[in-house]
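Just the one chain here, the form predicted alone, laid out as structure tokens.
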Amino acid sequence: MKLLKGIMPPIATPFINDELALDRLERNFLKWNKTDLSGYVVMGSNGESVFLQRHEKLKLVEAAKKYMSSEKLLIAGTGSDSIKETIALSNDCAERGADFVLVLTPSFYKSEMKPSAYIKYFNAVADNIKVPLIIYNVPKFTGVDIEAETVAKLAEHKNIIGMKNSSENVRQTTEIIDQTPNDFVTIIGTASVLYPGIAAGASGGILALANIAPDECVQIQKLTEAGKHKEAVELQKRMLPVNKAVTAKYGVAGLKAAMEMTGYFGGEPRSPLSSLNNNDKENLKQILINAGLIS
């Protein structure tokens, strides 16, 4: 099994006129493959996975596998509230080359999402899939938040090997690292807390920011792990406004616009999302200039 560590972008899914434009991915991978990114995530939140049909998801996995460097990891976001569909999609993605699957916490019946429900759900999926499972916690979108104690119980399953925590709650991340075995991997899910997360012992990050600033994200991890905390904090601070712009402020549309400005193919978000207006694009461009990502 490949080592799950390092910085990985949840790649943006390319659309032209609301249709998949997978040929445009090649250009992006040509640039990403030259960096020290350790892998890629398809069908993450920033990949607009909720707007993809099932057959499109499988095509996306196939395209990523075709264009990415063979030594890098491929993680497929396969989670849904349905255990059966999550198992089926996970195995279909595994057959197409995914090394791991990233499985979202079920969330529709929020009041019923107690620790026992998560344990039942993730154990059932992990029992029946061909590749290792990474738990995906993203309270901002799901409205539910899995507790460290529950993660620790799930970490006992041999096929549940890690968790992506997209909460900005560093205390929670630290508790997960502290309460799980050394071979259970905790991954930071937002670049806003990359430095403190790595300092606390996280193994890497799956970061929207890494789509447009892969070298900077990789460097924050390397500096932190080398004990060069002052330099790591300075770089983290420089990236914070960019990360805020392409996540909380402008969302997927902002990420795709920033990709266009930094030499990648971003394209338009899929409907019902809309592209940025010209004023927001100018504001975003200035943020990228201030961060030194474009001139």
Second form
Number of protein chains: 4
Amino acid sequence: MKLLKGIMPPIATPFINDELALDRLERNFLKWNKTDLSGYVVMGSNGESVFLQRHEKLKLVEAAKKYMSSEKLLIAGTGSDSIKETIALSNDCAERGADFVLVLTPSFYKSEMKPSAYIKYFNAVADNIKVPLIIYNVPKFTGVDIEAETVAKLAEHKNIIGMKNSSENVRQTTEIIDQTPNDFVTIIGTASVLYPGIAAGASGGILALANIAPDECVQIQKLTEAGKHKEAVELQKRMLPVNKAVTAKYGVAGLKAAMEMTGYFGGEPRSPLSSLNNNDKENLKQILINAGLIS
Amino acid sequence: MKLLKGIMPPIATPFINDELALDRLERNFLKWNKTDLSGYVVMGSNGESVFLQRHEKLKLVEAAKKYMSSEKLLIAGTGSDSIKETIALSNDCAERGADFVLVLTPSFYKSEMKPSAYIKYFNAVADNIKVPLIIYNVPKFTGVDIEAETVAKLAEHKNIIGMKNSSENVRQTTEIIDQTPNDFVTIIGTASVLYPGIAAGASGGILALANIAPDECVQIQKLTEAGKHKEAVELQKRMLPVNKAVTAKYGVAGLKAAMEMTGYFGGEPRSPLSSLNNNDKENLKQILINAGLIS
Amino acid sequence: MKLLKGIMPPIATPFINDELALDRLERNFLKWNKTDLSGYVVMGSNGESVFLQRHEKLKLVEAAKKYMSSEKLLIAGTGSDSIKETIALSNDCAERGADFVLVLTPSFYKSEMKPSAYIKYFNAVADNIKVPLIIYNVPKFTGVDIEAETVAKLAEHKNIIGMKNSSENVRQTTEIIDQTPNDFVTIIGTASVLYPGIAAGASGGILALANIAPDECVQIQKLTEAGKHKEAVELQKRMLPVNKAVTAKYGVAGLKAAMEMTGYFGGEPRSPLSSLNNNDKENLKQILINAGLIS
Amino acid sequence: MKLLKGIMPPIATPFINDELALDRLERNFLKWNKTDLSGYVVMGSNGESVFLQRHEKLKLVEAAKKYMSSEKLLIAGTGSDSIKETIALSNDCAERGADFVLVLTPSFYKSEMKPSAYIKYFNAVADNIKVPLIIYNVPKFTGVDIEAETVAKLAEHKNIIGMKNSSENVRQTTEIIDQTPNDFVTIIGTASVLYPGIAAGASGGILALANIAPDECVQIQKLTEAGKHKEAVELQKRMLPVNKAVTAKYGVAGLKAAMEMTGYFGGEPRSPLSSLNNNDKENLKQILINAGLIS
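In place of the form predicted alone, the structure of the form predicted in complex with a further copy of the same chain is requested.
Full assembly next; the chain just shown is listed first.
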């Protein structure tokens, strides 16, 4: 098994006129492959996975595999509420080269999503897939949250090897690190708390921001792990407004516009999302300039 | 087009050992067909639609079509965040006999689900499907809500013919009735507010409770429309504890247990949901007895 | 004890330059006294009670008592998290002429506000005050909610005689009516669900809207109780946009601006609230015109 | 002005039979005074401030002043929605020896609590009080949150000298540190994120946990500031279960029970809160043992 560590972007999925435009990934991967990114995530939240049909998802895995540097990791987001479908899609992605699958917490029946439901769900999926499973917690999109105690129980399964926590809750992340074995991998899911997460012992980050600022994200981790906390905090602060712009403030449309401004193919988000208007684009550009990402 | 009106159950989907057991629907439809229910919904929230794979959904439509009385309506729940998949699934269901499709509000990117996103989404789906579309709003599961003003704009599309509102918000339902044309159909989505919804002018209800108490649900509508408000309120009050038990309190597991107690096949919810424990079953039974549904 | 029934406005508190201007109440009461309003509430949520110092509250009670018609009811909002202070303030208001006190659910320690806490709180207050207590539930401001089962237990106390429910949840209101004795008074707390609340058996309403449209609010109750449901629904629909404008949309500032437009003294909300800007005032005026409240 | 820095407990307020028992503070202060705590907060959230009458609050300030070591700081929680009352109470506390006041964000009209309202509120209070003001943000109790941009604007007022952030949101805390001048004091309000907060540049903590584990809290700050991050993280992890027990899990009742177990006077929370049952006390004791706070 490849070592799961470091910074990975949940890559933006390219569309032209609302149709997949996978060839546009080539340019992006050419740039990303040269960085110290440790791998890539396809069908993450920022990849507009929920707007893809099943056959499109498989094509996306194949395209990523084709363009990515072979020594880097490939993680596929495959989770849905259906255990059967999650297993089937995970195995289809594994056959196409995914090294790991990132499996969202089930969430439709919110009040029923108690620890026992998570344990049934993740164990059933992990029992039946050919690659290791990473739990994916993202309360702002799912409306549910998974407690450290539940993660600790799931960590006992040999095929559940880590968790991506996209909650900004550093307390929860610290609890997970504390309550799981040393070889369980905790991954920060939002650059807004990358520094405190790494400082608390997380192994890396899957970060929308890494689509446009891979070097800066990698650097925050390296500085922290080298004990250079003050410099890490300064870089974290410099990235905060950028990260907010490409996530909470402007969403996927903001991320894609920022990719266009930083030399990547971004394109437009898929319908029903809308592109940024010119005013928002101007604000975004200024934020990138202020952070020194463009001039 | 068949007239969309009256009470319909979002039918529970039968499983045995976590596998679809569609033949068990026969007994249930035999009973339901004899009532004044106006139709059926497959793949509703209470039908555990999120736990079904695509091919299972199509089999479910076929099974319902096979067992149901031909003069009743068939509505299929087909919505997901993906416009393309929603169109494809809707048309596949229409080919198998669905008279209408019930399309959930997209909800993953919650903060992006502004009126403009709903308008793009529903118009795009409605433009491309072969049967009329009913908007489905269920904030407790999706974490998003759609305003009456947005519904009013969508009602201008000739293929968007109604809305199921599963919010308990009667103010919102009244606004929708007020702001849409007379031929736009507003359907109450939870028996907890069936009486006030019908009194405000709604055309019917798609109600989990109608799986086990079809006659009582039909009666609440009939009494209200006949001006017998006091009797309607009394029946509404009698049904409140039952409805709470098979929805908010015990969820799908409670609905299925109640079906077993009232002469239907219920079976167990699909994993990761769990069946009721014996104590909860006992409480549920007492609630059904108190309401006069069983003795 | 006076009969608690009918429509009452939680009166807006007049300020000039952020100071109490109680003499301005005279004009308002002259108009209200001529209507079929059954009484008045001072220090309600819409009365900016939280911005008043203790001595100002007592002056407000005295002013209301001075200007109001003696055959109408006076209710004072006196609740805070402190049991001792709630008792003290309630008795001070009773001495100044309040017929009832309206006591907000305690809410600061939200996760601790379980049924047992509500029961301790309200029984302790009710035991020690000289006038009857009305429970006040307003989740949008307090962030907590009280279940019908808890209200039913509190209704056993002979000095807890009713509840104002400002939640729009008609299901909950119906449950409260169903689970409490016939002489327990359920009062609708928001005009947005006045019709369905009265239809379900509520005894009246304490409604921001009644500050500016007392006759229409009274009429909705009368029509409903006379069995003229269709006319009641039509009037309810006509009032919905107005009610939204003076509550959810524009808040207290909107209510006060609407009072100015309808012949009452409104004035400005107290700091830190702000008055409406001109654009919002223009919108508000149009809403009042559309509803036929002004021409 | 005294230097605002370091760890301070929001002290638990002692009650016996629901009455203030201020003499019981003597024992607690004797222990606390010997530690490196930099000061004390009275009428904080954990001090059950909302259950105190005004005259009780003033007595509490006097009692703290009497028992506390004179070189330590005294901060009084004085905020309420009323600007006038907040000013009056703040000045009354200042006269009795409070060095600073801690002023809660106003919160009743949640949807109106926009940046402009906070700016009006805090500037008006700061203009009229005799001691410096610390903004107090605690979303879990108030249901509102204040953005870094707003805090940055308020930091321009010379009498607004810091903020206590009791949100666990480390991203927000980092933004506040980044956007305010170097002499603006950011204080962590929950021990659950003490380490990441100090690592990001916060000046100290006002922490429920500091009531029972003052040395450990002080040590986390010292280790972090000395660059001993690994040891700080280990101590942070060891304290997490204890902190959860005396806040989110068992609330004020848990804090008071833990005080009894660690040699302080705790007593019972004031009604309507309830003491822990024996089972919860046993669990709590085990948590304290596991963390090495008692044996």
